[in-house]
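Next up: just one chain, as structure tokens, the form predicted on its own.
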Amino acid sequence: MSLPAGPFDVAVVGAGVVGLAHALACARRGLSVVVIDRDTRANGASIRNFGFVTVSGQEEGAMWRRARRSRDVWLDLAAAAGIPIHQRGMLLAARRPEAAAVLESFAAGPMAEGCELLGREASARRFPGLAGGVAAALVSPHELRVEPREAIPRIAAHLAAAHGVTFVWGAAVTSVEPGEVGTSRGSLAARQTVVAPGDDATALFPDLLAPFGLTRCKLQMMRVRPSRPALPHVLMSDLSLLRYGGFAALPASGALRARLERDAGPELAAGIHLIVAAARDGTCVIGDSHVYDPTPDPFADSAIDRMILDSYEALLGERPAVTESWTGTYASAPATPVVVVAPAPEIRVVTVATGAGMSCSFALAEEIVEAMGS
């Protein structure tokens, strides 16, 4: 199959959410864009997650600002591309008093703007579906949730139909030089190139990426069918407070970590924190876990699935039927949530090195495209 005629203003390598975000940012500037992906459709981290655009709890500073801006882009894009928003807002239910103290500390700070802190009795009245009551709850209005399996393909289709973005599927990129992208099906000419490699730090520019210590994070997730209607917001709980930088950085989180090390050592070791994200068909996506390895195996650990289901049952009072399960991987770096390198003035390599690709990519792409002077 022949490659499309060029040259293009911008070539984007990778059709996950990071690549699509850059294609959108460039297309909105009136640039001609080609997106190249080695697979025949999106098949990686961008479709294997919750589709949860998280704002409250993001690390203070750039990541929090990016999440707020990306949420706004998601709202515009969802309307334009016909992407259903399945849930809005987040409910963080604190089961332990130490977790309630973290929520109280967060609620007193500037990043809690618009959020509502509920005590034990108010939480029970507002959310009677929570089993056994909770010590406190934080309700954030800022989040939204899409189904990534439908959202990512619809973004690509919208970019092609509304912005004239060209997609080249099933072509592995083998080289990127100023002005030229080499693929397994030939070469394309492009004035600038953005490489969005996902969790692959070895195929392109490995020497530049090596200092960041990138590895892979393997996660396990399930789709379940509860017997009762889901809560109105995406649900998280105590273990989540140690996974999100905006909560984990608070001094009160130290006592929570010590409590969880006593109460939930195996869950901490497996990087488990409960997220329950509902779909309109009555199912919920639940998870997840975090195990780090440069080459993680593809196999789901049944013990990890049981611990996730145990966490669900403890908070919601039932053990739902599992209809589907899967694993995924994403890139992770020990010291930074975002890796950006510039092999040349016309080239950027961009990796979201944490599980926040859905939450921050659109704002990040706008920053990078602006900085490149595209």
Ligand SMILES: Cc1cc2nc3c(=O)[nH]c(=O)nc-3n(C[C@H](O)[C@H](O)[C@H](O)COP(=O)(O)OP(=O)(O)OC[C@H]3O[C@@H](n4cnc5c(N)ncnc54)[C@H](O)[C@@H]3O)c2cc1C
Given for the second form:
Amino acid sequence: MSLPAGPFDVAVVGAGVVGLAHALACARRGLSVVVIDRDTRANGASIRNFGFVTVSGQEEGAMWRRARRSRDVWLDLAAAAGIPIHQRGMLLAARRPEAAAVLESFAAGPMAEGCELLGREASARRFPGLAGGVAAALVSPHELRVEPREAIPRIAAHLAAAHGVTFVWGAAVTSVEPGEVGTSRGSLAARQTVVAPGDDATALFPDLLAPFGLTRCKLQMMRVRPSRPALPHVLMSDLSLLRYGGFAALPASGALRARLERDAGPELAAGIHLIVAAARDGTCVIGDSHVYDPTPDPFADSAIDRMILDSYEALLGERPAVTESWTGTYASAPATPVVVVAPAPEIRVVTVATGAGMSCSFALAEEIVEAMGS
Ligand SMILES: Cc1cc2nc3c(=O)[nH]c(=O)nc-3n(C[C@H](O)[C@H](O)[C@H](O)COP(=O)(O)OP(=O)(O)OC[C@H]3O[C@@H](n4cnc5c(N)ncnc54)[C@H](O)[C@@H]3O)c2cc1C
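Can you swap the form predicted on its own for the form predicted in complex with this ligand?
After this comes the whole thing, all chains and molecules, with the earlier chain placed first.
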């Protein structure tokens, strides 16, 4: 099948959330856009995640600002594209006193705007479904939860129908030069190009990206069917406080880390922290774990799944039936959450190099499109 003739104002390589966010930002400026993906539909990190648009807990500064703005774009887009919001807000349930201290410290700072800190009794009254009670809880109203395997195709369909964005599926991009994108099915002309290849960031511009030390992070995920109704908010707990920069940077997290090293060593080693994200059909997506390797194996380790289910049972008092399990990978860089390079003034390569692409991409794309003067 031949490629569309073009020329386009902007070509976007990659139809994951980062690519779609750039396509949206360009289309909103009235530009003609083509999105090219090597697969026949989005199949990467963007459909394998929790669909958790996380605000509270993002690293202070640019990431927190991007998450707030991206959440607002998600709300607009969800309404326009018919994307259901399955949950709103986040509940961070602290089981250990050291975790409660981190929440107290966060609640005293500026990033806790709009959040509510609950003590032991108030948490038990508000969330009786939490087994054995918790030492404290933080309720953040800012978050959204979409079902990614539903949301990502709907964004693509909406961009095509409402903004006239052209999609080329099943064409691997093999070269990007100023004005021209080469693919496995021929080339097309575009004035500017944004390359958003997810964790395959080193294939097209390996030398430019080498200084960032990009690797991959592999996560294990499950869908479960609990017997009880889900909590109203996406649930996280003690181990999560070490994984989100906005909490982990607080001095109080040092004591929590020491405590978790004593009583949750295997979970820490596998990078496990519990997230429970509910869907309207009564299922929940739960996870996750973090193992870093440039070429992670595709195998889900049953010991890791067991530890995730143990964490679920400790917090929610039951062991739910597992209906699906999968692994996913995202790009990871040691020193920066976002990698952006410019091989030429009219080309950008954009990779979210931490597990926050669903939370920050729309704002990031607006920044980049603005900076390119598209
Ligand atoms: C299990 C898991 C859970 C996560 N949970 C969350 C969460 O709840 N909240 C959150 O904010 N973030 C989460 N993340 C992170 C988030 O999913 C990622 O940051 C984000 O999806 C990255 O989007 P992307 O578009 O860069 O990558 P992808 O979704 O991987 O898309 C990249 C696309 O580029 C295409 N591509 C690559 N190279 C080429 C080429 N040469 N030619 C043509 N096409 C190409 C691929 O086919 C692919 O479709 C999670 C990640 C994982 C794996």
